[in-house]
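In the block that follows, a single chain appears as C-alpha cells, in the form predicted on its own.
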Amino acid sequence: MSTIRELQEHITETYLPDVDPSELDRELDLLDSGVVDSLGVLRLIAWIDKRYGLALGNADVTLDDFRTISAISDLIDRERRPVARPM
C-alpha cells in the first residue's frame, strides 16, 4: 500500500469517519479546512512515529509539512532517506 493511501485511510478513519478514503483529495489543505488542528498535528506526529518508526520531534518540520496528504507523504519520504555520512 502506498504512503498516500495509508495517509488517506488514517486521516479519514481518525478525523473524517464518514468519508471514503478514496474521496479524500491528497491536495486538500487539512489545516485551513479544519480537518486537522494543532492537536491533530501532534496526533499525526505520534502516528507517523508508530507506523513508520520516524521520530519527528527532532526533525526539521513545520506546519506546512502537515498541510496536505502529499506534503505529509513527502515529509515521510524525506525522513526515510539515509543520511550521507562523511568518509
Contents of the next structure:
Amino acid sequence: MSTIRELQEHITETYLPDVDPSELDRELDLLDSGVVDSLGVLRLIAWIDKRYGLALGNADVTLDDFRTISAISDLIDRERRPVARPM
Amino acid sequence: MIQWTDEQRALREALEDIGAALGEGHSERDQTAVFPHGQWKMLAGSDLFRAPFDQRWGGLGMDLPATMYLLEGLGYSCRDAGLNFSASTQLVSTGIPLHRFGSESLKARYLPSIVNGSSITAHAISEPDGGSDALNMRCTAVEADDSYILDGNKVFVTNAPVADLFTVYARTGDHPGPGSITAFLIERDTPGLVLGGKIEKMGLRSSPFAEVFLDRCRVPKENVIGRVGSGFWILDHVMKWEILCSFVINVGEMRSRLERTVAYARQRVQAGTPISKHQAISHRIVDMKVALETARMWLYHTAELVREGRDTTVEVAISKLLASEANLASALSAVQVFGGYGYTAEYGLEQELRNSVAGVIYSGTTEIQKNRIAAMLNL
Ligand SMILES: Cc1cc2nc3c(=O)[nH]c(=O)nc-3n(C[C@H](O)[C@H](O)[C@H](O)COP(=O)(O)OP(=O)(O)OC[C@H]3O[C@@H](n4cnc5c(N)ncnc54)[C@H](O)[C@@H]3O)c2cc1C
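Got the form predicted on its own; any chance of the form predicted together with its partner chain too?
Entire complex below, previous chain first.
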C-alpha cells in the first residue's frame, strides 16, 4: 500500500470515521480545517514513530509537514532516506 | 541506569557544595516573598545555566539527561524551592527555544547573557481566560511593516517581576488550530510591555510571578523565534524540557526530605519505641521512597527518549503526573511523620507541602496530563 493510501486510511479511521479514505483529498489543509488539532498532531507523530520507526524529535520538521496528506507523505519519505543531518 | 562521566559528577558535586549557601535564609524568604538576587548571582557563577547550550554561546554542550542530573543535585542540596523553580524557568523558558529554533542573529544577540545568567528569562503562555486550554489564547500579534504588534494579557508568568527577557506566545493566525501561534522574544523595556503588581501565592514564594500586559507592543520581526505559526511546535518542545527539568529538581527535594524523615523517625521515641518501628510509620516512609524512585526512573527514561528524538507525548505526561503527585504525597507524609513539629514553620515541612502543590498545577495540571494520555489512547 502506498504511503498516501496508508495516511488516508489512518486519518479517516482516527479523525474522520464517517469519511471514505479514497474521498479524503490529499491536499486538504488538515490543520486549518480543524481535522487535526494540536493533540492530533502529537498523535500523528506517535503513529509515524510506531508505524515507520521514524524519530521525528530531532529532525528538521515544521508544522507545515503535517498540513496535508501529501506533506506528511513527503516528510515520511524524506526521513526514511538515510542522510546525514546536523542535529 | 545512565552512567555519568567524571566531569558530570564533578559539576554536580560543585553545585551541591554551594547548595546550603543557596538555600540559606529560605524560611525568611518564604515569609517575605523576596527574590534572592544574591543567591541568583552565586548560581549564575556555577555552571548550571550553561549546561545545555552549545560551547560557542558559552555553554557546556550537555544533553538533557546530564542537565537534569545537575538539577537533581540542586534540588537535593538547596532548600529554597522557589529559587530552584526560577532556575529551571531560566533554563527552559527562553534559552531552550532560542537555542533550538532561533535564527543565528537572534542567538548571537541574546544567548550569551542567558547562558551566563546575567539576563533573567520568563515565558508568557497562560492567560486570564485559559491556562489548561492555552492554545486557544486571545493575545494577538498583527503584522505591521517590519514588526508585529502584540495585544493581550498573560498571567502567572514566573520570573516576570525580575526578568529581562520574555518569550511571549501570541496568535498570528485566524484559524483556531495548532498552526496559528507564534513565539516572540521581547525585551523588558519594550514600550507596550507592562508588568502587573506583585501576586501573593501559597508556595514557591521566593520565585515571583506576575501578570504581563501587552498593549500595542511592537516587536521587530527578527525577534520571532522559529517560523511564524510554529509556536505550538516550539511550546511542545519547551514543555518537555520544562517538565523534565523542573520535576527532576523535585526528585532531589524528595530525596533530601526522605533522609530528614528517616533520621527523625529513628530518633523520635514514643511509648519507649522509636516511631520508625511502628509499621504504620515505616510503611509511609517506604511509600515516599518508592514514589521518589519511580518518579526518578520515569523522568530519566523519558529524557533518554527525548534525546533520541522518539515520540514521548505519553511518557512526558506520565512522568509529570507521577513526579508531581509523588512530591505532594511525600511532603504530606513528612508532615505527618513529624507530627506537631511537621506543622510548625520551624522544620520547613509545611513550607515544602505548600511548595509541592504548585507542581500539580503548572506545566499542565494532573487532569490535563490524564486527558493527554487518554487522547493518545484514542479514548
Ligand atoms: C507556580 C506556578 C507557576 C506558573 N508559571 C507559569 C509561567 O511561567 N508561564 C505561564 O504562562 N503560566 C504559568 N503558570 C500557569 C499554569 O500553567 C496554569 O495555572 C495551569 O496551566 C492551569 O491553568 P489555569 O490556572 O487557567 O486553570 P484552569 O485551566 O482554569 O483549570 C482549573 C481546573 O479545571 C481543570 N480543568 C481545566 N480544563 C480541564 C479539562 N479539559 N478536563 C479536565 N479538567 C480540566 C484543571 O485541571 C484545574 O483543576 C504557573 C502556575 C503556577 C501555579
